[in-house]
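First comes one chain, alone, set out as structure tokens in the form predicted on its own.
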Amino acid sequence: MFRNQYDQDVTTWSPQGRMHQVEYAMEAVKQGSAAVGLKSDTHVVLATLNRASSELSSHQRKTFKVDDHLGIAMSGIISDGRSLCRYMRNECLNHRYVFEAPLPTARLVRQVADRAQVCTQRSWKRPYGVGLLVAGFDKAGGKLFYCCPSGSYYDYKAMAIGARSQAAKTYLERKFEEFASADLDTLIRHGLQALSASVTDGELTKDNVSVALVGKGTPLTLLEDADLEPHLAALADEVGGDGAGSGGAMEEGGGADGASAPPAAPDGASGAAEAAPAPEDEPPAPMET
């Protein structure tokens, strides 16, 4: 994206029908570290990759609890995300105080999307530079939504946002049919496996990963530090087992494609690839210069 005369204001349209300031906000989401969400029939899981600004700093937290039945993961400008998180908490508290019941996930997501959309129609405001994955479990069952800086929101079975999230999406698209019937531990491992696909340097550790889960009979729970070690160990064993299995198959097959080596030619018979000996009276071939 390049700066041009149509991106000076959020309310200015380009001749191509685009609003560049909104697109810049959506680009900010792609610059943040990856976040993954997926759901089964009984649970919804969020997993985030946390960054540290330097080796001397702690990792920045990207997963937050909104209510007992609802949590969010974010990618982009985290300060904008904390502002939206505070708004969501207030809405949940007000609804619980008035109606003595939790706020439905879909209704809260629509309110957040409406709030984000207002910032695309006011010249004195700017769009939120953060994308939210909202996980909730209410009377309608498990829900996973993505809130875009443009004010749009989408309901997903599985979704990944942030830097290098396409690799995570590829894994989710390949495995999503298994999610509906998966138990909680398996669902967490799928989330961590998808998140690891977006990591190019280093590996997943208890310091740079956060997991949030909510489900039927399970209030929103954040897994961090020592709580993640069993799941990371299981993921490492699973990945190591797959690698060993593929290596054994190659060794047993005698080649990368498992094909056996061709039989050796019998003694005294020349191979098909051997060149026939030149006649003795034939002059030698000239040397190349």
Given for the second form:
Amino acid sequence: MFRNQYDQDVTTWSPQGRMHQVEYAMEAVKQGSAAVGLKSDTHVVLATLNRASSELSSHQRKTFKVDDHLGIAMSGIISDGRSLCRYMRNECLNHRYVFEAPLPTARLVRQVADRAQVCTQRSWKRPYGVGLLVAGFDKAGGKLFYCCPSGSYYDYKAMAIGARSQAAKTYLERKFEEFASADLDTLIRHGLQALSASVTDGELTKDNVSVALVGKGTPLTLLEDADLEPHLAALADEVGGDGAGSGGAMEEGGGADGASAPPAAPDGASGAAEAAPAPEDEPPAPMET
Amino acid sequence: MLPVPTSHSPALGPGCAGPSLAYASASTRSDIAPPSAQQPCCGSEPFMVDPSAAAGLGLRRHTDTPYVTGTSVLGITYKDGVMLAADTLGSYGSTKRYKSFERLAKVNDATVLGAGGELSDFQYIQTLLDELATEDYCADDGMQLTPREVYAYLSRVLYNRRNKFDPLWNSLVVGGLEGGVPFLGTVGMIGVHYTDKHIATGFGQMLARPLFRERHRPDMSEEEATELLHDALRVCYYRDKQTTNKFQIAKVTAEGVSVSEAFALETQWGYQAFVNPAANALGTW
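Please show me the structure of the same protein in the form predicted together with the partner chain, now that we have looked at it in the form predicted on its own.
Below is the whole assembly, all chains and molecules, this chain first.
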């Protein structure tokens, strides 16, 4: 399993100028199921695909409310993500207590990134194995950030992370110009479409999808279970129309891809290949399964 | 981790200079239990008193009473924003010790702060706000504290310090413009805070506030507002012995913050009542 002799320690450089432990942490983000984020001029939406470890278990939650103006979706080691979530909630509460105002999204994201960066520069620490999509709405407007285990953070119009996210990204890249003026329902629909592109087996159901939304005058809201049904029904209608009656559970993701953009198919395929090891090594204990 | 300003110690709360790293916390040491409802996240003891204040025998007492003080601060809203007024005297007891102490200070482009009470504590509060302004500058995102945030912050600081039995002995007035809307609030030394359309602290509460109640309108022009403040300041000067005839007016408008040069007001001491002040006040002597 060892790739080389320079990956035993986070603080050791490889002669090529890489830090393998940090790169492994970023790989961990790709092991988790997909999370999608996108924004319009008035709203920011997150959507995640939640896995269940067995038929008997519930689905792993990976979308969290941090504060009234801010929520996160994550992919990778969810327990790491929860500890970051706790940190973020704490910072938001402290800021609200001291200043009676919401903590600006960009400031919080920077604090989280600084925290992640420390873990890449201390020999006794381990980088976070989780990627965060942070959606917030504050006086600077709607914001969508991706926080990476390396301590980098990026401002996005739309972004997808996690297993087979390339297919979702392809969808977002094709459609993002429509997002700015989209209304909330359409934006959610686009988020679910993107998410469905990253599904290869099974389909989006009210049990395995979570959506979080926040916007001007709308505090962060989680949509789960029954709240999602109208959106999923509308999505099924769209896909049914596009896919020319291909129907069937298996084709749901592939149908969306195949129908509107042939280039997405290879991406989807490579995404599947890249994530193939995930189901194989069944008991990666700390990972979401 | 980013350095935390010492005066915003996570262990002691806002406005307390004290340890932030000296106290091991769950975030720096893994063998410490994570915070619970009974224990703050910083890992320190709940309701901790500043150890430097508690050091030695008994509590530090020399900040319990004010030494060099300023008197009232007045503030009104008007059509274009907010105006604050105060004199420039730092009294040492009844001695007019410092005659050009500026008690009105710009906080940022939309906020101004006026202070009465212990003036060294006011200077300390200014360093706290400077630290926050530096943080805003370093974040480099163009955001700065709004007047309402400054006001909330100061009320937390003053309340926190009084809970440590080490109060900042000030009455503060915060004025500013937030999204084109004037903001005016005051914070007292024990953390009492409120907002209003016109505000006066200290003796000014008795002397200037009645004038404001009579003549203040939110849609006053700049000239009217200035005249009202001049009249109120004049009354304060006549009746409050801690006031000198050297004043400043600060204003916050859409153009920004400006604090005027010190000026004196025309006063009239020729009243018959002033010639022999004891004539109408028959005392025991």
